[in-house]
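Here you get one chain, nothing else, as structure tokens; it is the form predicted alone.
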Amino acid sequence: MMLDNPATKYRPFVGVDLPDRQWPNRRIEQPPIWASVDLRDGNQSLIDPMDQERKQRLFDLLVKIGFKQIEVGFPSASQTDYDFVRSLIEGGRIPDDVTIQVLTQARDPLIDRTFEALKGATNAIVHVYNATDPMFRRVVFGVDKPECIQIAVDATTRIRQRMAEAPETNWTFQYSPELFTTTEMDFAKEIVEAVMTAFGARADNRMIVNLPATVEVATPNNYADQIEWFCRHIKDRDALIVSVHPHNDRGTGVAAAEMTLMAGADRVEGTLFGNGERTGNVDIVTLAMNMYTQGVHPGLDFSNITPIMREVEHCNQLPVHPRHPYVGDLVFTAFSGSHQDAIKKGMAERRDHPEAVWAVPYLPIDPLDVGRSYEAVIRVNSQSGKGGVSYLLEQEHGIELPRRLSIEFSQVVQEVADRLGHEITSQMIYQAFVDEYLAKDSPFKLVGHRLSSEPDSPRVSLEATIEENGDHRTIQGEGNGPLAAFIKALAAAGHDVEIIDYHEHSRGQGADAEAIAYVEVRVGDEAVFGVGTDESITSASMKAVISALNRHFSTRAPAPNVTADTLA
């Protein structure tokens, strides 16, 4: 049960004293060094850890995306990891420009086993850690500060020795003061400097110091303050590659990574889509694509994001959320009517100015940049409006509804959506449009027509054959153009029709193109829309008027009877 006063049990985080912090005024202008930990940190969080086949598939995917540093396991703690590292090296599966990274605890037998696993590697990072947080020093390991430092120094010395014994490998050393964010800053500085001395870190022999937020315990600005403080106060900063490893316990892992890069970090460890223990590691896809939307190429290739997502889902046996930023199946999809209308207008402007800076409402990135089409941007359910309906008819069926007709037809679609109770497809929308405006053929039907005109005269004479309640009759009229003549002919036959609005356009291209006409007419006291299609724009306009008359005289059902079954 939640406490009425949580302050009796929990205390707020006390941040580092940094009143002159500089990072809030900085911008991310270049990508960090990326290090994937999917195969180690990510793998250990899975219900069913990856087998060799899934590990190899994920490793190959990470290489294809562009990662140059990949943590491949904890070979001293897992035979499966040991065997996988050996298979990568012995199978020649590691590109020359890719460095594999392995983790080890600060114990000599485990360090030795780690180097056995790495024998023959071209490039390798050996990552050692020990717990520096005061609670862990006291409760878990029972060591004081000097003893804690000695553990780190001894492990570093052993690793340096083993590296010297295998000069054929291009070695990099990495040290993590575990739970950096809850370690006293002065002590974190002290132990890292002791490790730097033991390793012999210099500007020409840099080591990685990884400063993890192993458990996210505070707002991300605190992590940034700690990184800026550390970078300011550590000796020989140019001898270090400062790395961060944000976790996501508070749901702010991405923000923490961004702020620590602004604060001076050089490198980020994380996983694709944020998989990791508890609430996960930092999500590298989101972090990288955030940079991309600010005009900074992340140096990773997510041009075809859907196959990447599916491969990671297979390897992790975990689904990616449908609303995951940049990636989820629904992330570029709008159901809301107001959102759809804004997107439709933004996309129309984009077509007119394709060279302009990307600026489409509700879409921070062009879906095409990550291999997504525009087909799924707008989908329709009971929450949708005219903008979404019009967009789908235009994009997928070449039907450009005039605004007032769009408003009317959206109500037809709304009735269908309310009745079905779930999303309706573009094909269902089109079928509803056909049923409502094109399929009605009684009481009137246009059978044929003949036009004639005098040279140099705008006047047109029309003779048309229509079917009215099953009977054929010939009507005649004259006017300034075919449509005006048809209206006069209808009036002469006893059907007064007044044109309020008219639109037309071609649908399709080349030999398969057809004309489509939209009319709004007044019949008696009712304003009613009609739509007609034909190879001839003249015939299409007359059919549109017939469509309006049929809708006027017919008893309208609440909505066309469109169901999923009718489209099967």
Second form
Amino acid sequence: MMLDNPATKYRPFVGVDLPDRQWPNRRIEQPPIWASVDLRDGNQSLIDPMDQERKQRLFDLLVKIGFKQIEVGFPSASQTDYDFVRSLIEGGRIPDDVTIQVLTQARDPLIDRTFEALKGATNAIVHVYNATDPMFRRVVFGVDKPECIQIAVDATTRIRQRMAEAPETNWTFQYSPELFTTTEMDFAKEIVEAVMTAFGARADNRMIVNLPATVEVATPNNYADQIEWFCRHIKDRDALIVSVHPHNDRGTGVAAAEMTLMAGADRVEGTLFGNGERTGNVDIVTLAMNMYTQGVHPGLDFSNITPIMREVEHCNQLPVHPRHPYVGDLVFTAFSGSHQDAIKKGMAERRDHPEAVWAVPYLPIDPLDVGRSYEAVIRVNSQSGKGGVSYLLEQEHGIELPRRLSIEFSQVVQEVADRLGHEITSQMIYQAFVDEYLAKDSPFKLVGHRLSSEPDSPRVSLEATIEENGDHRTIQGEGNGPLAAFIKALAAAGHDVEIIDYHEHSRGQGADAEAIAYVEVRVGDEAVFGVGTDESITSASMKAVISALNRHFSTRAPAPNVTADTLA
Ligand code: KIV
Ligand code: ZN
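Output the structure of the form predicted in complex with 3-methyl-2-oxobutanoic acid (KIV); the preceding block shows the form predicted alone.
First the chain shown before, then all remaining chains and molecules of the complex.
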């Protein structure tokens, strides 16, 4: 049960003292060195760790995306990982510009086994860690500070020796003080400096120091302060590649990584879509795409993000959330009417100025850049308004509703959505449109018409045959154009109709092209819309008037044919 006073159980995090911090004024202007830990930290956290086949597929995917540093496993702790490392090396599966990384604990037999696993590698990072956090020193390992330093130094010395014995490999050394963010800063500095000395780190022999937020325990600015403090206080900054490894326990792993980059980190370890222990490692896809939206190319290729997501889901056997930034199934979708309206306007402006800087409301990124289409952007349910409905009719069915008609028709769709209680597809919307405006054929139907005119006169005479309650009638009228003549003919037959508004456009192309006409007419006291389609624009406009009359006389049961079955 939650405590009335959590302060009796939990203490606020005490950050490093850095009143003259510089990082808040900086911006991320270039990508870091990216290191994927999907195959190690990510894999360690899976319900069913990956088998060889899934590991290989994920490795190939990481290479294809553009990762140059990939932690492929913990070979001294797992036979599967050992075998995988061997198969990568012996199978020649590692491109020359890619460096594999493996993790080891700071113990001699494990270090030796790690080097066995790496035999014959062209490029390799040996990553050793030990716990430096005071609670771990006391509770887990029972070591004091000097003993803790000794463990790190002994491991470093042995790794240095092993590296010297295998000069055919291009080695990099990496050390992580585990739980860096909860280690006393001066002790973190002391142990890293001891390790640097043991390794012989210099500007021309750099090592990676990885400073993990093993458990995220504070707001992300604290991690940034610690990284800036470390970079400013460490003895020989030039001898180091400073790496961060944010976990996501508070849900701010991405923010933490971004702030630590502003604070001076050179490298980020993380995973695709944030898989990893507990709430995961930092999500490199989000980080990279965040950079991209600021105009900085991340150096990783997520142009086709959906297949990447599906492949990662297969390898991890874990779903990516539908709201996951940049990739989730719903993140380029708007259901809300006001959002749809704004997106529709933004898209229309973009069509006119495709070269302009991206500025479409509610879409921080162009879906096309990550291989997503505009089609999925606007979807309709009971929360949607006219914007989405008319957008889908226009995009997918070539029907450009005039504004007032789109307001009326959105109410028809709203009733369907409320009745069904779930999303309705563009096909269902189209069916509702046909049912409401095009399919009603009683009491009136246009059977045919003939037009004649005098040369050089705008006036036309029209003779039309209509069906009224099943009986054919011929009606006649004259006017300034076919539609006006038709209205006159209807009036002469006892049906007074006044045109309030009229729009037309063509729909489709080539042999399939047809005209579509929209009218708003007054019949008695009622203003009513009608729509007609035909190969000829004259017939389409007359059919639109007939449609309006039929709607006026109908009982108005909207969209009778749209049911859940239409989804099938
Ligand atoms: O989270 C962590 O501290 C780790 C280390 C092994 C770097 O994964
Ligand atoms: Zn980790």
